[in-house]
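Okay, so here's just one chain, in structure tokens, the form predicted on its own.
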Amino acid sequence: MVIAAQDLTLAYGDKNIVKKVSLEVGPRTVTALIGPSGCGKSTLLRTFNRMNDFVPSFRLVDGKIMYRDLNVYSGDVDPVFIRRRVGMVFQKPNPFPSSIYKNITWGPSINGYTGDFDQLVESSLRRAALWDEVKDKLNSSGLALSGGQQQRLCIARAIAMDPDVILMDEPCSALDPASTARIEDLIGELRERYTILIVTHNMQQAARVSEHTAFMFQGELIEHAVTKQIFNAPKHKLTEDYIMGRFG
């Protein structure tokens, strides 16, 4: 096990949005979170790495979220440590208004990299495979990129801090066919060296991408099993009728 819920309970104010959850992700996996809008899906994957801390509403009621032996909202875990250990990929490519070359080494150099900061740049890029786009505009502005090329951008910037997990949340919902198979071949690569999970709205993106999915459905957690079971011998009605489209 890598990362874990065990339990959990989640809440924006008074309302439970993640509902007595258990999930456990393996080593060098990638496993997609599937499930109609709403169902926390998303709120769980921010969970894993303490985003939610910045909603003012939002509050773990029950459980919790491991990673490794460590109990991320234990009061003794820094959760900077946390973020950088597990990694962020948000649905909208958000690169900093900055070079590409900045975009790589800000976040390793605000956290004590001592090492050479090209030779990162070079290996994040080319695990992001956009170095051959980009090696001679390193310069230029990471908003100056398609977006596709933004995205694995920030993809790159997430691989430079040297993470454990990588979180991706509908990484590829703003982009076109082209740049969202480039995507999914990405995530293809980078499974052999990170534990990956992604939520998608996209059934048959989960069913090239993954090995194991998990269906929630109004908070719950319905059922998680590898992909091949999901989508061709669903245990649960529910996902079952989720799967082929009768509702959501």
Given for the second form:
Amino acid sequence: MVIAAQDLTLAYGDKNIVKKVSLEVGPRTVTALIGPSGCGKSTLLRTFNRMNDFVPSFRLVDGKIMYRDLNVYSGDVDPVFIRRRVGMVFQKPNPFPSSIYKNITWGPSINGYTGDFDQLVESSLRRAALWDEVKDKLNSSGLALSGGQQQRLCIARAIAMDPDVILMDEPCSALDPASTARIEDLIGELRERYTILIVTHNMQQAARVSEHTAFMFQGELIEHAVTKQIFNAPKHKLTEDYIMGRFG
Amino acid sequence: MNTEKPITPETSVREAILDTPFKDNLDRRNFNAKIFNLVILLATCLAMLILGLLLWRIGEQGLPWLNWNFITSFPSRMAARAGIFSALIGSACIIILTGIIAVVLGVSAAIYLEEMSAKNRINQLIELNIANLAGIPSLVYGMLGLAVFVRFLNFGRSIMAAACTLAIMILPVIIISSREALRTVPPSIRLAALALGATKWQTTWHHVLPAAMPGMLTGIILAISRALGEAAPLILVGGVTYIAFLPNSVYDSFTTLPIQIFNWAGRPQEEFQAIAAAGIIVLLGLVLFTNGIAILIRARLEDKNRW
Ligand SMILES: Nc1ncnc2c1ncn2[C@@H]1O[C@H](COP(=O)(O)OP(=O)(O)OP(=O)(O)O)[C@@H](O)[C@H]1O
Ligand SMILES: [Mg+2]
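Given the form predicted on its own above, I would also like to look at the protein as it appears in the form predicted together with its partner chain.
Let's see the whole complex now, leading with the same chain.
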């Protein structure tokens, strides 16, 4: 187990959004999180690296998040340390309004990276399948890239930190089919090094990129199994209906 | 209405929309737009005209007296020999000091209120108070400066006391406009930095502050220009009008351009009225100069970070 939710109940204000969810994710796998809009996928995802700390009304009602041997929400764990090990790629590409080079190096530099920065930039961009497109303009703004390139830059920025886990919240929802295909290929390669949790509304995408799939409905985790099984022989009627597109 | 006629590929656009519940009234709306344009054009012209008249009047009076001697001479009882050197230096010293104090305090307060503090009742109360402080007449700040800086902190009637008074006076405006600028920075930038394992402080210092800087500068420029032209509170704090030496330290006594101008303009002799006008021209030049620099800096910053 690399990261896990145990009996987790989450709320905004008084309203429970995620209810008694238990989910374990093993090393070097891709797990897809699916479910209808508003069922709490993003909320759950953001608790794994404590990004929900910045939502004022958020409350962890019950249960815990474990990252390896660390209880993520216990008082003596520094959330900054968790975020440094558990990276995140957002739904909308959000590069810094500075150069491509600085987009990659900023995270490592504030976290005391002692290696060679030029090399880090090249290897991160290569692994994010962006190097060939930007190698001649590393000093131009990250905002001068296309949406798909920006999202790959954000992925490169996340892997430059050499994280343990990468959380992705609908990373392709703002992208065209070609960019989506590139990012899916990329996820396929990244799984050899990282543990990946990805939220997606695209069933084909879940089927293509993930080994495990978790289906959520109205804040509850209905089914969590190997992707093949979820798609071919779901145990729950709800899962089947959702995958077949009968609702959601 | 021609309800009978069906819409075919040959129907003209006009005919096709005749029957819809949309009455677009384009002619009326365009006409209204034209009238509105005319009104704002007239208003602008009127403002420019009044400003132009003022400038012309001051130029006519003051320009003949404006020469290098006027700028480099100390004040004198004779208008022909009087100059604004000590006032100019006093204004420059005070405004630099004011700027440093007000920007450091104001921007820090804005960062604390906007980025660090929890959004609770106490902070809402502070917010309301700051907004109220911005509306207090400058004379009141002069009295405060006299009581606190001159007497209580024992700065005396000095450059330091004047700068502190002006800084406190423009602080609310700087805090409010800086918070406004911080609010325009997209939250996604903050989240991006925090998700990389940055502390709140690193996020603010490296990303939020640079992104908010151009917007903050606008408020800072306006506030400092106001402080530069302010005479009333400084007269209370103890600006003198006859100073024939340059300050050695921030605890020396002071005069400023507005005080000097105010003094000259109040004298009966026509020559003094004229050199007051010449002083106004110098003051305007100084304001224009500081604004110009700030606008240049802002333009450079805006070029550097865009989203
Ligand atoms: N900051 C917030 N404050 C209060 N309620 C929120 C907040 N963010 C989300 N919610 C509510 O929590 C519920 C779950 O939201 P969440 O964003 O986790 O859904 P989701 O499964 O990611 O949906 P989508 O697929 O549309 O992204 C929704 O009902 C939403 O209205
Ligand atoms: Mg979501």
